[in-house]
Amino acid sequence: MSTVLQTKLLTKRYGDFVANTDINLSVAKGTIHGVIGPNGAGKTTFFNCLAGTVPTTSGQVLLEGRDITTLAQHKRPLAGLSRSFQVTSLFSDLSVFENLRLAHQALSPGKGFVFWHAAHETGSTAEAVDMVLARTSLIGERDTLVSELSHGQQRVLEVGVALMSKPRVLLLDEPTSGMGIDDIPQMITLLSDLKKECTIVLIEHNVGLVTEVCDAVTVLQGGKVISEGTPHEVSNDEKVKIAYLGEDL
């Protein structure tokens, strides 16, 4: 498999404190890659670096090739490599259709924000909006308000607004974070179907869940990867065992 997303000698410094250290990682294309730890492991900085969130210090970030290492977070989309993250950052006073729609609209320069213009006036978007609906099996929630929503709709949703962009790459923070236990297979059943159209790299504390989704698995450690390689490889490491202080992996 060929690899789309890579990362040569990631290292994250805040003044004194290094948070990510020489992290190489390579991301096989239409895979999903879960990024795991214990608590402090560095895995959200190491994600932010990714996403453009942060500067690194040093290193590369690499997308198809192409080294994106300084490009502007929000033209990380446009590139091909969205996110969610940990925490839900929708419209809550909005629809679902309206998030949606003004994710869409931000991939246009300038035309971001026209508020002015009514959604049916936007074919293009609506359009576009209608086949995530479908695929994140949120059309019957269309009109429906975000506050209205469960946590776990509102998860999913996270994850469509990061596919308005039609990403090669994307990058989910936790995706099941406060999600119920009935609320989990359907994010499951995403996340499988999605592997199909785009390569994904996710962090996630479920380990269940990493266990059933992902074709390879990167473990950090204080900043540092301590292991790699499938999650029954990964769950067999001493390293690992020792790091989540003897946790069932």
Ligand SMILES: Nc1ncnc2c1ncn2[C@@H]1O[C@H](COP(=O)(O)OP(=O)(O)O)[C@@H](O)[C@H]1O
Contents of the next structure:
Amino acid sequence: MSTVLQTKLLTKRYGDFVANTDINLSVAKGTIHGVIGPNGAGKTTFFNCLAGTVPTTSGQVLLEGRDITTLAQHKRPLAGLSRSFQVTSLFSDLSVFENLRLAHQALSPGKGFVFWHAAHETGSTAEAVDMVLARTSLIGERDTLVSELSHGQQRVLEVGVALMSKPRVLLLDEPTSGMGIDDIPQMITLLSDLKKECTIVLIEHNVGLVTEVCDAVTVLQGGKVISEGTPHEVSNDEKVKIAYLGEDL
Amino acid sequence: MLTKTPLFVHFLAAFAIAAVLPMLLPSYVLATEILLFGLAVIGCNLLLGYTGLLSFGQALFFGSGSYFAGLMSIHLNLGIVPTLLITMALGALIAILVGVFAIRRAGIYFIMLTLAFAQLGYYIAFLAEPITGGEDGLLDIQRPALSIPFVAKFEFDSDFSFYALTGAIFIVVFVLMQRLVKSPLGTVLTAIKQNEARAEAIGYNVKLYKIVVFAFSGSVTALAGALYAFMLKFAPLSNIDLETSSQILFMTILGGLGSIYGSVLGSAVFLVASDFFAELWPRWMILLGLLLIFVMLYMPGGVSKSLEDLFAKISAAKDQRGKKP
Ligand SMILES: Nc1ncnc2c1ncn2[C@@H]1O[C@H](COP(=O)(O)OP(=O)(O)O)[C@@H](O)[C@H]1O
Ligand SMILES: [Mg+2]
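Go ahead and give the structure of the form predicted together with the ligand, now that the form predicted on its own is out.
First the chain shown before, then all remaining chains and molecules of the complex.
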């Protein structure tokens, strides 16, 4: 299987604090790759580096063999990489449709600078949005303001917005965070469905979910990789058990 | 909802505003002032209301517009259209320069940078006395004429003819801005205002968009400043001072953030109130201050939002009555 996303000795410092230390990660094409670890392990920081949200201190990020370490964050969706956020990050006073439409519009370079005609809300734009609405089961909420959605629906839209850019690699930061037990199966269905068309890197706290959907898992602790393998291998690793002592694995 | 309003409706509305305004007011001069400050407020609203950028230095663009247009009319005599277009281009250029530096910082530091640039502009205008007239302002500005070769030549010497010119420009800019805020660009600006981090993450170069909106703001505000100088036939130093910046900002918040109609309303309420209070009492600035405090406290969303709410209530009440047997 070929590698679509790879990091080499990726390190991220905040002042004297090292949030990520020499992380080597290889994500195989077409898989769901879990990144787990206790709170503060550096998982979100790692995603921020992958997505270009923050600059890396040293090391490399390769997307389909291309070095994107210093590629501006706003250019990465077009390069095939997009992300969702652990803390819901949407345009909350806009409709569900408009949130998705904006992400679609961003894909045509230069389109956002057009000021002489009205924004497209029909035709291929509407088709693209409706497709994501359908697979995220938000079709009934097309014109609802994001601030009026339930928390679970917002979490799904959070993934939906990242999906709009038709990524080949999708980074999902705890998509189920704050979701009720009842909503989680919906997310599992969505993830399994997405796996058919893109590679997913998934930060997740819910170990049940990780075991169910992930093909491979990397465990971070204190900014370092402490274990790697199939979900089964990792959950039997002593180091992982110790890392999670006191937390509910 | 206003969202789907066709452009010609905005055109008719702008036309109606320009046509009715002089009938409601004691003078063409006041009506002219309201429309041209309305343009300056639209320029401020693009930044603050649509993109979430609080600029405390709008007078830099307004005052520069006054000086550029005034100097061009004195030294070059190009006619009104080229004069105003060049002024707008220069206004955009200055705004881009300010934008490029100011957007490197966020929040308070951004605001202070816009203020600092405007103060810098003020001192340059103050010190460049041979060019700008310094403290006395730039005197003897003539209103350029509009000449259409072989057809006609329009002069704007009377209050009425200058109002007609301002009105025509107002209508054009008003309609263009209504288009802009609903365009792809306008939607990106709204996205940036609501969630900058996500706008960047889905693929927008937020910094570049901010610079672009500065350019639009600068050019529209410089246009307003040019019209003001032509109205006064004089470009006072005060056009580029802190008070002008805060006045434009007040009008913007007074009228309502993120509304082109509100922009005109903000300018109108501010100027009519000033005019009215000034006749009432020599210390009228105090009354104006009180009015502003009242609006901030009790009319969040500005006058335009309060009017909208009022209309909504009235129509709801009508519906209620309609339902009764
Ligand atoms: N912007 C930042 N500045 C300083 N420290 C940070 C910043 N972001 C994260 N950290 C620190 O990095 C560590 C890892 O955080 P994070 O990546 O959010 O962990 P996780 O997602 O695994 O819970 C934490 O100790 C956090 O305080
Ligand atoms: Mg995290």
